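Just the one chain here, laid out as structure tokens, in the form predicted on its own.
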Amino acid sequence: MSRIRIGVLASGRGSNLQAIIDSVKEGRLDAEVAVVVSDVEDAYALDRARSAGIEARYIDPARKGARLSKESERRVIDVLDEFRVDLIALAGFMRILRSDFVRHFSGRIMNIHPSLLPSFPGLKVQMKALEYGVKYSGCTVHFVDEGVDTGPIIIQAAVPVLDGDTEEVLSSRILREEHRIYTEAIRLFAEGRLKIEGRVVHVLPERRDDAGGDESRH
């Protein structure tokens, strides 16, 4: 099997990014990242793209709000389809994306969230986390379903909320869990090993060939 090609959403300054082309590079990830877009003109996740000579696309959003317009996320779609991507992985991308945009890719979009889903969803996660006082927060990888941080969870890594936390320094314990966690997600999903049933995603074993016992992706 060929590595997969992802497609990545970004918002932002895409760390997240960054870590998904670390781990290309240096081999921990079999995979080609074929294209960034974002909905941000300036976004430096955009640039961080370019820097690793990766394809980067701004797409005007043609609205403000949780969503792209439908022309724009039309748009969106077609770009990924022109890419060829097989896994979409949103790194910061701040629109919740439609139902039909979900559809054409069942199965095939990761997202990143900074709690221990279904804690906590949404926005200011860390914020609401410190003011509810939980004792551990962390991060999740999920399968991207027509809710919001709703769909089926791949990953997950908890880390301890301590005292005289802030937002600032919560979200950077977290933030390291999360460039950890999202590579392995992707280098499962790379090797065909997530398998969803119902809410669930069971990680099935490596398989190895029968001839020389190296591992075999499906």
Given for the second form:
Number of protein chains: 2
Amino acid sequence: MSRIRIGVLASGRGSNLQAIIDSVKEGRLDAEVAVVVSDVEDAYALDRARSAGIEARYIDPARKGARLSKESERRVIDVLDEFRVDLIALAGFMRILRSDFVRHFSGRIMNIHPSLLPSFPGLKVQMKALEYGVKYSGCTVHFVDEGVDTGPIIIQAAVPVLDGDTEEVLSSRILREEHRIYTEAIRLFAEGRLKIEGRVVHVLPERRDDAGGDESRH
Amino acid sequence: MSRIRIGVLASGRGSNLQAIIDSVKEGRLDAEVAVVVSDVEDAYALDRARSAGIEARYIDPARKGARLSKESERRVIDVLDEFRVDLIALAGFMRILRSDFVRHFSGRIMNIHPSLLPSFPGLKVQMKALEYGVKYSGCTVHFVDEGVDTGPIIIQAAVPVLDGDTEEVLSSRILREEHRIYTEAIRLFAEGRLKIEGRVVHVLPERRDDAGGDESRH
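Now show me the form predicted in complex with a further copy of the same chain; what you just gave was the form predicted on its own.
Okay, now the whole complex, with that chain kicking things off.
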């Protein structure tokens, strides 16, 4: 068994991408980020990839709005296939993926979302949580299906919302947990320990013989 | 300032009622449960009230369904007024309150709900949480408004959902937190420390002079 190859899709600064890169570099994640793709030409995520010696590709989205053009999305699929990725990790990717994409990589696309889903799907969710007045929020790593933030949940983390929290303060408290659980979710995937049953994701126990195998791989 | 008087509405076994009674008895809550009202004649909650020497009243709901009849609800209001309650605590009360009721006791009705609202409002929510596959659930104490489980949130508690959890196991893990936060929410109300702003509930800091006052009251 070789290290899994990850393709990361990002539209912005890519702080979750950086967390994944760091986890790999520091040996906490036995995986390789094979390629980073962005629909935003000057996304800082692409700079982060280049700085880490990772292939960085900009794909012209060809249109504004919630989705890439069909042709652009096809090009993203081609790049991910070219790099033979085992897993696609969305990290602040601001487009909704079409059914063709989701089906092509079925069960192999993860997203991280800064709320305790199913509360607050969509955008600007830390502000929505503050406006609703919840006392706990958090983040969710889930498999991507054809809905928006509706796919089977892999890991969540809960954080308190404190009186006087601003959007920035709450976002940053949640972000620390995002970085932690995204690495953890990818690690479980890489270890073959995630089993989707209906919409529930079971985490299988660590296998002792695999732990031995890990050693011999290095 | 005298101890606040609580009216509890319950339809079932009343485990949250018992938690409130115990908190009062053990001095963790400076309040008095003045009356317990039920729409179910043989509700165990009424037995609990009688055992604790608390007035227990059954009000014939006069109809099945989500709401009491208008006349029955009027009788509940009359009982609560008769006992001059400062706060109404719903504890497994299985009816939706009409606008008249909510307006009559505006800002003085609390409910406890076994999920992290706004996720999973309504009924059978522990099962809904398991079927959705969330990895965290919990409970919420909120002020009651005219919607179902939509009012301003006072306190929440988060608990992990573990692989293999049954509805019973998860419910019991959540219930322990319900008992803790319901007492805490009533205590904050009794201390005048809850301030509703829009739909956000702010918890004001403890006032030192009040703490002194508490002592002299006993």
